[in-house]
Amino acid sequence: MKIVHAASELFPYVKTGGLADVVSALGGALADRGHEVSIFLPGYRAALDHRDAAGATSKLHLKIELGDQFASGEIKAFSPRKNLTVYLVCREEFFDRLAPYGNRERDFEDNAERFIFFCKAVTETLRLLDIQADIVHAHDWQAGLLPLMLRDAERRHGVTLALKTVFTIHNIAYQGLFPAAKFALTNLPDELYQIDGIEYYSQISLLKGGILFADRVTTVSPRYAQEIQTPEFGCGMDGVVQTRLEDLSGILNGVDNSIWNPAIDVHLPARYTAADLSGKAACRAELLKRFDFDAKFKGPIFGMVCRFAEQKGIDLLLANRDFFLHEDVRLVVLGSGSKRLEDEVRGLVARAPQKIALSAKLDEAASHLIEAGSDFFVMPSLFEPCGLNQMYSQVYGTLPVVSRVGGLVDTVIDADANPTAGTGLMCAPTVEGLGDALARAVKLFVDKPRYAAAQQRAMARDFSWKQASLGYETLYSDAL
């Protein structure tokens, strides 16, 4: 098949969350699969920096019809693996920045002419290039208007440029939202600015877009498709969602494990795996250096990799301060986003650095020593679409402790709950509940054999993007 995806973020040229790993292992398993993949990404500095893209060649130069102006824009394009080809949507004013959504304080004021941009932009090039699509696959908000946009023009053009669409879902509470004024920047009919259209409570949300108009439409997990059509998970979209659910389906994500491998990883001081975990003591001890803490700690270390955003679940960890700060525990948090949370954060390690770090940045090299050299990862989300880490700390023997909600759900057994088969320790996503299995994760950690047992249980798990892009396969294939 000829696949096309679009997206905001892609590993390893530009990587905020979740979003880039999926998109990069998900392309590069359907085109080590055979299948002739296709990426389209923003020409942010960052990715047209990359050594990948130093042979990057340009395809085409672009004039872009935003409501009554046009914008230049310039299509550059290189293939870092067979079968894969990745194309940079460049137009400096737009993506020549340090960051792909905003400065720490806000978003970018013109994100709507940005993305909207995108999208027209990956459409005119699937016309001019003559790319003859079998699927084109949109991901989150920013790509969200794509399946719209490609009907529109082959209505106009009279010509096919994808025989389907699918749209992930990859966090309906980022719904693209945007003043209505900012619908005359689609060029489309004025009948779309409607209630069945992109029209949301007087905006306008280029995430329904998506929603509407692919012909497919997925999420990143199966709890997580069944939680976004109720109102507690839906974030006001649950009723959109509910007009799309013969097309709807949850499709869990993956683990590249040509990343993530504690036997092959570049980033470790040391490799192990579940036969020999002498390295994974070897990262143990690292980490503990890393952080300053004292290098003869017996006791359990605590984990976090995260975006600073409520949805992570990091006030509730705040609200257990007192288990850091008294129990015979350490802390390492990793990430970066919200100022107030860093700042509470901060708040805490200045209480007692000795037990509690805290590195407020993105740094690869830096989660995968956390996964790797932590006993157990916190990730007490509110809700959760998929997740990641807690698959990563699985293949890494790090025991995770997550809430009970989303793809949490779907990749983690709790080791109270079920003895022979958990990998994991789940709670209620609540103060109280984290609480809980905070203290049954250091009586889980004492009792040797059983937390040896549980970490044999989770490095034995299959979380391969085999499995993953098989399903994307039949769904592909269905929608055709």
Second form
Amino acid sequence: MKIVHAASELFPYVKTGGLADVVSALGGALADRGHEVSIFLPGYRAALDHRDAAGATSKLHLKIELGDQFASGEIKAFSPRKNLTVYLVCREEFFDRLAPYGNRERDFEDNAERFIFFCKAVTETLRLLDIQADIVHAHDWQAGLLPLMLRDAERRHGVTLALKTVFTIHNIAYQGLFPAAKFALTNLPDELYQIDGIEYYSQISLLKGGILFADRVTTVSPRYAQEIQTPEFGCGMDGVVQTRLEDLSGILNGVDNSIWNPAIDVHLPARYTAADLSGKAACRAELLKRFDFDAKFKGPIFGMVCRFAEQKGIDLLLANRDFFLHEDVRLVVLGSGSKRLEDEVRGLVARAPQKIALSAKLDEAASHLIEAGSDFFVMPSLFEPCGLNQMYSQVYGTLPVVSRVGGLVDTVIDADANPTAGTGLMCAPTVEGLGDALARAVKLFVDKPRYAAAQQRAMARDFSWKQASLGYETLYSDAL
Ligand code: ADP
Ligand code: GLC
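Other form of same protein, the form predicted together with alpha-D-glucopyranose (GLC), not the form predicted on its own:
Below is the entire complex, every chain and molecule, led by the chain shown above.
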């Protein structure tokens, strides 16, 4: 099949969260299975500067209609592996920035312009390069208008640009909401500014465009596919989702085991497998050293790596500060995002710097070391479409402590509720729930045979992309 993806993040070129890992691993897995895969990404500075892009060739110069103006752009392409082409949608004014969506205080003012431009540029490229896609697969609100733009362009030009379109919701909380006045930038027919178009409570929602106009809609775990149909998790889009139930499915993300694999991980001081965990002990020692903790500490180390966003349950962690202050445990947090959450975690660190540490930045290498060197990985999310870190931690023999929501339910088994199959601990997404799970973690840790058995089971789980990419392949074939 000829499969075209469009997304705003792609590992290793630009990443703020799991979207980057997923698009990269899925695109790669489909390419390895012999499909002809293209991935469109905005031409951010970081992507253009990456060594893979050094040999990128210019494919097209574009003039894109944005309301009553035209914006120029350029398409550059390179091929990082067999069967895979990355297309960078370049326009310095929009994408030559340090971060993809905004600075930490707020989103960029021109995000509507930027991502409407992106969707239009992808559409134009498919037309002018005559790519003849079987499937165009758009991810999240930044690419949400693509299914609609494609059909609009096909109608105007009398051509077929994609046989079928797929839209994946990685997080329904991010809806690409903009003032109604931005609708003009789309140059779509007026009737699309309506309740059964992209109008959403007197604004426009680019996410809604993806949900309503793609041939198939997916999300990143079966559980989340159910949850987003409810007011509790639908973030106001549950009604829109309900109109697409026949075409909605949840396909669980996987783990890219060429990157997240303790046996070959280049970021670790030592590598290890389930059969020989001595390298994990070396990672633990390095973690203690890196964060200036007592090297002789023998108790449990809790690790956390996440975007600092309310979704991730950092408030629940903070409300359990007494646990981390008074128990004989260590806590390492790596995160960036909300300044409030960062300041509050920093405040906690100040009370016990010998036990609690924070690294407030994006640090790919440190994220691997924390996964490998910790005994427990804490992920008390309030909601979680899929979540990757709880899978990574199991692969690294680090037991996840997670809340019972979304993809966490589909990927973790509680070791107390299910002593013969458990791979982690699960709790209600509440202060008390997390407190109880943390106390159970300490009990599990001191029961060495029980901890070791859960660890072996966790490491034996198969989260590889083989399963997930087959899921998408079947979905594409069905749609076609
Ligand atoms: P989300 O996409 O909601 O942020 P996921 O669990 O799906 O959550 O994916 C998060 C990804 O981002 C993981 O690969 C994680 O290691 C990475 N990550 C999050 N915060 C950081 C950070 N501060 N430094 C490095 N990697 C991070
Ligand atoms: C989103 C979700 C996360 C998911 C990731 C990749 O960022 O918050 O749960 O794992 O997308 O699909």
